[in-house]
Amino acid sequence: MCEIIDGRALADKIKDKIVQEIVKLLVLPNDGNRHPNLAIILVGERPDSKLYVARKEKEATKCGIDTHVYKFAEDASEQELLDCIGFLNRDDLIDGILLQLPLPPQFNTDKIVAAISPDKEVDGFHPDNLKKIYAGEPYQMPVLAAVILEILTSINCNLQNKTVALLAHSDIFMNGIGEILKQCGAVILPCHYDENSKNNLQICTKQADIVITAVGKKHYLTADYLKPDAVVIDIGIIREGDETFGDVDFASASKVASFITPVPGGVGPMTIACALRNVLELYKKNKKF
């Protein structure tokens, strides 16, 4: 029987620890004694994260954060992204910022996370960031390896030699989570999305414990990708129309796994009260409590 994860009642809780902290921590002596400020930035029109931004300025406000949404035009350029940015790493009153993708095709992504200071940015995947968990020192949790972990240890679920297949175009989820995770005792299966293999990729997550995806793709990973009793997160997002979509198709693959996150109401959730947990320690850090 297939246990369905439900990612808003995680993220209450985590959100209701946040609310509580940052409660006890405006009570205490510092300057001004002023909330957690998180800038968000915004490039283009895209109706799916607008969506997103508005979520997280909700959800943001509701735990004692405030917020700073930055918006710039589909044919902004890139020095002026870049200007921003240099900006808000000034900017004292900013402990956390947010970098909302994906942008534009005219931008290089990775030379404007690049471009945000280690100490503000709350996905956690800046390059130094990412040396630090390859080098063993202490780091901040990358948001989505957090979202992977909270769920895992919600279903008790122990890492320890368990057989994990990472599915992404983004090599910076496939090394930095997949590096996370075997700090953690799992073994990372070498599957790899591709169109056109996909007999491949199926003889793979077949042996998978866990299966992880954030391809993007509708309803791809069906039943016969999975092993009997698999854990599967789905982390795509695919939006039509109003309607929201994940990468697997849930129908199916909720009678073969053992647990399973739904979309919407799965990871989504759990992505932004990790998020607003990140810029809660991010504030912590730099105002040195």
Second form
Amino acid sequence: MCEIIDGRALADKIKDKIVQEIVKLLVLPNDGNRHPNLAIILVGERPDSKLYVARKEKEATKCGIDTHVYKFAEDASEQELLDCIGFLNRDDLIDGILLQLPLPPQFNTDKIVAAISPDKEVDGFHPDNLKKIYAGEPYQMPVLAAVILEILTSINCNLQNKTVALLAHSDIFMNGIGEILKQCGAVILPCHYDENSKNNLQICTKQADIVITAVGKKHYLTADYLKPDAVVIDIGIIREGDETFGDVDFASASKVASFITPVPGGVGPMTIACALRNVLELYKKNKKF
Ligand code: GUN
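Please give the corresponding structure for the form predicted in complex with ligand GUN, as opposed to the form predicted on its own shown earlier.
Then the entire complex follows, led off by the chain already shown.
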């Protein structure tokens, strides 16, 4: 029997803890008597990005985190964005900066992310953070890595010697995640999504105890990609009109998997909760007043 991992319930637990901690910080007599503050930068008019930002604002407010959304036109210049980031980096009220991705094509995403102060960058994408991950130094947990580890912990899945297929188009979201899972004892299998060689992909994924997919191809992952009792974490988000789909063909994969995250209601809500937790961590670590 396959168990469905309830991402909304897990996210609620994380957000409850954030609320409790913020309430405690706010009642301390000489410290922490302001709410954490999150700046969100949104460029352009993508409906999905607007929706995700609106959700982040709503959930942040519910947790006691104040938000400030900076909106830029689709044709904004790189300099305008860099100026805004410079302003937010210098503003001692701002604890966390979240740059909603993807950016329109004229932007060099790596350059813009690197301009965010590493002490304020929420997602854990900053190159200084990645260097720390690979150097084995203390680092800020990237949001997506936190989501994966929370999900695995919730089902008592220890990563020691577990084989993991990590499937993604090379992408800023997945940077460092393989390394973090390796440091937790996992063996990362050399699986790559390739539209034209599904057989090779299946040979690889069928060896995996855990399949993590962030490819963005609607329902491509069916039961015949899975080893019996595999754990399946679906990070794919495909929006069609008002509907959201994942990479995993749930009806088929759930016949073989032991645990599976649904889309919607799996990774999505947890991404918001783990991002908000990072804001609180940055606030506690770097707050100047
Ligand atoms: N775009 C879609 N999801 C995310 C996310 O979790 N963080 C950022 N920065 N951009 C996104």
